[in-house]
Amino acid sequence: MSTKPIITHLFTADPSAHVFDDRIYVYPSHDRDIDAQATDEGDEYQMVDYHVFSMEEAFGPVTDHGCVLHVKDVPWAAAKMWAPDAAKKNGKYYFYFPAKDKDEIFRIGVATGDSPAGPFSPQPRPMKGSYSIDPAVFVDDDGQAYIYFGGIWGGQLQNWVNGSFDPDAPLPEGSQPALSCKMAKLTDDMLEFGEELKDAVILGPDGKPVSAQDEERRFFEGPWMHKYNGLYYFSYSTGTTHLIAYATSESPYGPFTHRGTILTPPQGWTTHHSIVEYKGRWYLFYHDASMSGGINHKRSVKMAEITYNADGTINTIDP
C-alpha cells in the first residue's frame, strides 16, 4: 500500500475514485491552507472549488486538471464545497456535490461535462428534494444510475427526520436505530432522483438495524457502493470511532449486512473513502491529516490495494 498522499501540492481529502477512458479519475474535495477552529459543525471546513486528478497506472504519476468548478460559478451555493462524487452515461460526466444554500441548508448539485477532467457546468438549482452531504453516485451493469447520501453531524442529515429542515432535532440515542444514508435512483438523465427517498439500512450480526449506540457500526458520512461478484458492497464512515466499515446485499437498496471494517483509523479525525477495480486490481482511495502534521482540515488523499477473501469478505487494512 502506499504511505505517502498521491497529491502533494494542495491539501485534499475524500477522493471519490472512477476509471474513465482507461486511466483512474479522482475527484477530491479541495482543503483550504489556512487557519480554522473545529467545531461538531465542520466550521473548519471551509472549501469553494473543486479540482480533478487522474493517473495512468495505479500509484503512478497523477495529473491535475486545474480548477474545475467554483462556488462563485453556482447560482444557488453560498458555501462549503464539500466531498463530491462523478458519474458517466450516455457519453457525458456528471459531477455530483453539496454545499449549503443561502439559507446555510446543505443541497446536493449536479454539473455536467463533455470529458472526465471537467470542466463542469452547473445545473441553476440544486436537485429537487435534496438534502445533507456527500453524495456516492454507482451506476450498475444495467445502466440504471443509484444516488447515496448523508452525514449526521454538521451533515445534517438528522435535521430531515421529519420531511422538512429542524434545526433543532435530535440525533437517535442508545438503543434507538441508527440514522440511515438516503438513496434512490436517478433520473435517465442523471439530474433528479427518480423516485421517493429510501433508507440503506444496515443490519447487526442479529439481523436487526445497527442501534445509534452501536458506533463501530452505524453510518456517519461518507457512503460509497461498489459491486464484487454480484454482491453490492455498502461502505461508510463510522465518523466517532473513525472506521471504513461495509456491509453487502444482494440488493442496491439493501437492507445491507455489516460485515466488517475496511479501514482503521487514519491519522486526523475524519474518513472518507472510495472503493475501485482497475486493470483487474482492486484500490481504496482514503485521507489521513499526515502531510499537516495531523490538522484536521489539512488533509491528503492516499491510496491502497485492497483484497478480498472467498467469502466475499474484505481484508482489513491498518493505515
Given for the second form:
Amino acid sequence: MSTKPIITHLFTADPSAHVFDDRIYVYPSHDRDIDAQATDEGDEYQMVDYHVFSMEEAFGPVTDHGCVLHVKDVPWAAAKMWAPDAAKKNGKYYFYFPAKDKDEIFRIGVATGDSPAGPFSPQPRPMKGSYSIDPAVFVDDDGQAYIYFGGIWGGQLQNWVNGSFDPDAPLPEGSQPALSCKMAKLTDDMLEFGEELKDAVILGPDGKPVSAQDEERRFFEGPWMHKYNGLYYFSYSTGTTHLIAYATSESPYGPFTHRGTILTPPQGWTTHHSIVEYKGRWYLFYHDASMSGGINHKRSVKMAEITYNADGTINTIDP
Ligand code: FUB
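Show the form predicted in complex with ligand FUB, please, the one above being the form predicted on its own.
Starting with the chain above, the whole complex follows.
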C-alpha cells in the first residue's frame, strides 16, 4: 500500500474514483491553502472549485485536468463546494456536487460534459427536492443509476426530518434510531430524483436499525456504493469515530447489514472515500491531513488496494 498522497501540488479531499474510457478518474474536493477557524458547521471547508485528475496505471503518474467547475459559474450556488461525484451514461458525463445556496442551505447540483475530464456546464437550478451534501452516484449493471447523499452536523441532514428546512431540528440521541443516508433512483436523463427519497437503513448485529449512540456504525457522511460478486456494498464515514464502515445488502435500496470497517482513522478529523475496480483489482481512494501536518481543511488524496475474503468481508486497512 502507498502511504504517499497521489496529488501533491494542491490540497485535495473526498475522492470519488471511477473508471471511464480505461483510465481511473478522480473527482475530489479542492481544499484551499488558507487559514480558517474550525467549527462544528465545517466553516473551515471554504472550497470554491473542482479539479479532475486521472491516471493510466494504479499508483502511476496523475494528470491534473484543471478547473472543471467554479462556484461563480453556478447560478444558484454561493459557497462550500464540498464532496462531488461523477457518472457516465449514454456517452455523456454527469458531475454531481453539493454547495450552499444564497440562503446558506446545502443543495445538490448537476453539471454535464462530453469528457470525463470536464469541463462541466451546470444546470441552472439544483436538483429538485435536493438537500444536504456528499452525493454518490452508482450505475448498476442494468444501466439504472441511483444517488446516495447526506451528512449530519454541518451537512444539514438533521435539518430536514419534517420535509422542510428546520434550523433548530435536533439530532436523534441515545437509543433513538440514527438518521439515515438518503437515496433514490435517478431519472433516465440523470438530472433529477426519479422517485421519492428513501432511507438507506443500516442494521446492527441485532438486526435492528443502528442507534444514534452507536457511533462506530451509524451513518455520518460520505456515502459510497459499489457492487462486488452481486452484493451491494454501502460504505460511509462514521464522523465522530473517524471510520470508513461498510454494510451490505442484496438490493441497492438496502436495508444494509453492518459488516465492519474498511479504513481506520486517518490523520485529520474527516474521513471520506470511494472504491473502484480497475484491471481486476479493487482500490480504495481516501484522504488524510498528513501533507499539511494535520490541518483538517488541508487534506490530500491517497489510494490503497483492498482485498475481499471468501465470505465477502473486506480486509481492514490501517492507514
Ligand atoms: O470536504 C468537506 C466535507 O468534509 C465533505 O463533504 C465531508 O464528507 C467531509 O470530508
